[in-house]
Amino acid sequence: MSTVNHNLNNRPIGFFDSGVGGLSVYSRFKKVLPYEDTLYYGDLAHLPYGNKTKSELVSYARNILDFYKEKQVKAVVIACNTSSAQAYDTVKDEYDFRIYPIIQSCARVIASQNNKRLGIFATLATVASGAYTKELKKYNPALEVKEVACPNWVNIVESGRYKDESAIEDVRVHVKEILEFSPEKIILGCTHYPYLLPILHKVAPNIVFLDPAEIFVDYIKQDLQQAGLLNTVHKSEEHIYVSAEPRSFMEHSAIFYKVEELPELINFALL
């Protein structure tokens, strides 16, 4: 009979993203696993990640993971598609806790579904990496995939320009491009993009859009259960950190998750 390491079980789980977008994953996680202690790091000093180099993204990820190592986490959730695409493979074996990357985790689940053609909307860096296509084909080599970069969509969401005609036209252009591929489903490969679903449903009413946050959190829960790592104490604490602009983070987070207290400023460049 295996023994449960309660000390390890009750350690926190860390999350990180370049800004507030990862809170869409974090918010769902808090609903599905309300008793877990959580930490969230928003790297606003380096926002946006979508136009950074691979070496820069690896450096940012290492700084955050080192910080979480000091916090004695039991797992870290990379709630950022760009970091999952560009940094995860480099850093995944450097730490002794579980690391959950959103792209690789979701691709494993989505590839097992009965699909033949999938479209993906993502940031420039994620598309440039080809990570979604690579991971999906790893589990289903026959799958046909088309990735389309949507560089303006993060700004549309964060500025709340949902009714702006130029924003709607920007969405329409990318949808038209991907529909020429005739995908059965389209993955929203950036944590911000599900907030554009009202526009997406309007311009492409017959398409099924997949929100990776839902798939991702279910995957994490199942893995923690199987590993016997769920928190055994029925109370939870959260701490939120940012590398810059805590007040701005708090204001912009409202569309994703209600942040109750001003985040703590932790900038590794200044340490």
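Residue numbers count along the first chain shown, from 1. Computed from a prediction, not measured in an experiment: that's the story for all the values here. Between two forms, the rigid core is the largest collection of C-alphas that superpose within 1.5 Å. What changes on going to the form predicted together with D-glutamic acid:
- Once you line up the core between these two forms, the Cα of residue 211 stays within less than 2 Å of where it was.
- With the core held fixed, residue 37 shows a CA shift below 2 Å between these two forms.
- For residue 15, the Cα coordinates differ by under 2 angstroms between these two forms after the core has been superposed.
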Contents of the next structure:
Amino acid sequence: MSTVNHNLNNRPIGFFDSGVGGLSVYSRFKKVLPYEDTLYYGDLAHLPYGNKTKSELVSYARNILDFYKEKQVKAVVIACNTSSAQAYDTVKDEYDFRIYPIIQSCARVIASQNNKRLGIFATLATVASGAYTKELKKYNPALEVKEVACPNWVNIVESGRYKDESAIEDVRVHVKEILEFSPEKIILGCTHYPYLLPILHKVAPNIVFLDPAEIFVDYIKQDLQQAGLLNTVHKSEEHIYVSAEPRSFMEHSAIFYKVEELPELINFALL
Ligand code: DGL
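The form predicted on its own done, now the form predicted together with D-glutamic acid:
Following is the full complex, with the preceding chain placed first.
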């Protein structure tokens, strides 16, 4: 029988994504809130999330949230735009801890940044959901938004193929498409895409790309603070899990976060 941790503040916070992408949020979080105990789950067995159906994405999210419930977390960070777009609305009331979805948590700040035209790069499933446009227009109905799906980018990142000419060409094609809309700024609407910033800056040197990680972490910090949920013990622990390929995860995460130990393999389908 597991022991019950009564002190809510000092419980861990769980993060999840399909792979290393969510580390772009996680690494920022560790800098801003270094005293929080954290768990990270990279669902590599189901990567890429971007070409999965809504019911598949809901089922993956439920498995991970159930796992985190057992771990007695005080909150879960959906460090994945695709899961936020397709699964969050369905699962949000099923748990008694806080759940932070990246798109919905950042929309107010992004929408109030004084832009008229925003471009969004995201996965197929995020673009199909229209979640970015819907959430941004809630706060700024006059905003014009164009979402462009980049189906190959997650695999480029997870396989570390940044320097391949075919990867650069793929980035060039989608940049060209979005620039036809003349956006003032382009949101990286997938947590894997910040890994591609060196290529994006090379292909489009005059364009402003926005990685929502900073806005997202500020939002989480403020909410935890207001709820009186910040950790009071000044010492933090972390544990990283993956549903497949721990070595590949460790290797390809390095740009954003130094994973010190081989992640623990936990695949819910095999339990
Ligand atoms: N990094 C995730 C996102 O923010 C998922 C990408 C994928 O697995 O397709 O959308």
